[in-house]
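Given next, in structure tokens, is a single chain: the form predicted alone.
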Amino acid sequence: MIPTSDDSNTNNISLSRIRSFVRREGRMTLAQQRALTEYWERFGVESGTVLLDQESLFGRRATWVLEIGFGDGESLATMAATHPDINYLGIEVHRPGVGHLLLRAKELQLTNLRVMCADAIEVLEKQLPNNCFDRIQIFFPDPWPKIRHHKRRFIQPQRVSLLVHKLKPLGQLHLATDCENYALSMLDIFNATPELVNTIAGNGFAPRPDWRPMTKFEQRGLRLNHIIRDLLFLRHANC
């Protein structure tokens, strides 16, 4: 089934009633719409209540990476093409971005990428087993810069606990942002989470990994002279 912009399943989320996103769909191109129609069956994964299994999705078991909020999907497509030995699952709520990634997946003939058009919190709660991901990455989440909107930020202590439980022991949680205030908030939350350990001595920010492709939002931040912050944490082996 092709994903729609219907929000009919949002009344059953147990974690929070506060959305970290607004459905600003923007203009969908004919190519993106065609991709949703023609390529969804090949790359798309339905949202719902069925627990997802990596081997069923990809036909194999391998290092498994989840990306939440992949935007237009260019960086995720690049990673999947560069690392065919890794399985990638991307979740994005905005259909134009999903359509764009489906186009790139078809062009690159990716076999190690699956895509969901859904609320990531619903998917995390209902469809993803605990202890399954080797890495969860969230690059340039909406910073909600106004103080009164900070409650809408995706990274909140309760949500971090949910993310941690989806990681394998020693699995990596990797985030990046160009919003200084948000970066400091995330760093404080992660350093205060007992199940996480900072990979950087002194509990600070990490250097940008060479393997992380630059995103559209990162390029915009650099043009605005924003400092890019990466956070790299591991789930404790004994948690």
Ligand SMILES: C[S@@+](CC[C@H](N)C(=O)[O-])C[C@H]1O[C@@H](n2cnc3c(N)ncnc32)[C@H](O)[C@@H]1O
Second form
Amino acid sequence: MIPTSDDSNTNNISLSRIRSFVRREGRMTLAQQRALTEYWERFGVESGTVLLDQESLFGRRATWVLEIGFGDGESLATMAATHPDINYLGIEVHRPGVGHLLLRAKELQLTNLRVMCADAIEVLEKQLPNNCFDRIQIFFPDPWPKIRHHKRRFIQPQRVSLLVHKLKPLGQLHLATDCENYALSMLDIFNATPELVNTIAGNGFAPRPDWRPMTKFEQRGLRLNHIIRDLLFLRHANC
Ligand SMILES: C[S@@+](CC[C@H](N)C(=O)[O-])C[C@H]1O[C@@H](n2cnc3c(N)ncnc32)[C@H](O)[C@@H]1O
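Could you present the same protein in the form predicted in complex with the ligand, rather than the form predicted alone shown above?
The next block holds the full complex; its first chain is the one shown before.
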């Protein structure tokens, strides 16, 4: 079943965890609604407690990439179409975005993309095995710019080990943001994480890789003359 936009179940779930998003349904087009109904079976993966396995999801083992918070999913669809040899799993809470990506997945006849409509933190905690991803990518996570909201940011020191353990040894952790303060905070957090190594000499930001398609939020950041920062780390080979 696809989760609803109803957030009234908040009382039943752990209130101890502060969410990195506010679930707003926003406007959903008829086409997106239809995609959620018609294409979910083909591309969708249920959230819950079942441990996910690459072979069962894709019918093959290959390089496996996780994208968290794909937004409208355009850049993820482009990546999946450009790299049919790679398996992609995308997780997003915003249902119109999920509907949009399902539409694109059908149009592009993608066989290497699976989509979850869920809180990625819960999926990481309950459904994803350790040591399974070759890359985890999070592009333009919500910046939560007000200091009192920083606790909502997806990247927190206490969450890094959850992410890192989902990577295979030498797997990549790739983030991008147009929020300088968040970029600096992530750089400090990752540089201080013993299981991670910065791919850039001097432990700085990475140049924007050519293979990362432009995202909707990146375009917005550029219109606002924000500096775009990429962070590219590897999980150590033996920790
Ligand atoms: C600022 S948008 C960026 C979207 C897209 N990556 C882009 O660059 O255009 C951040 C996205 O992360 C999603 N998000 C935030 N927290 C999430 C979570 N815990 N699990 C899944 N998605 C999340 C939001 O719904 C939102 O679509």
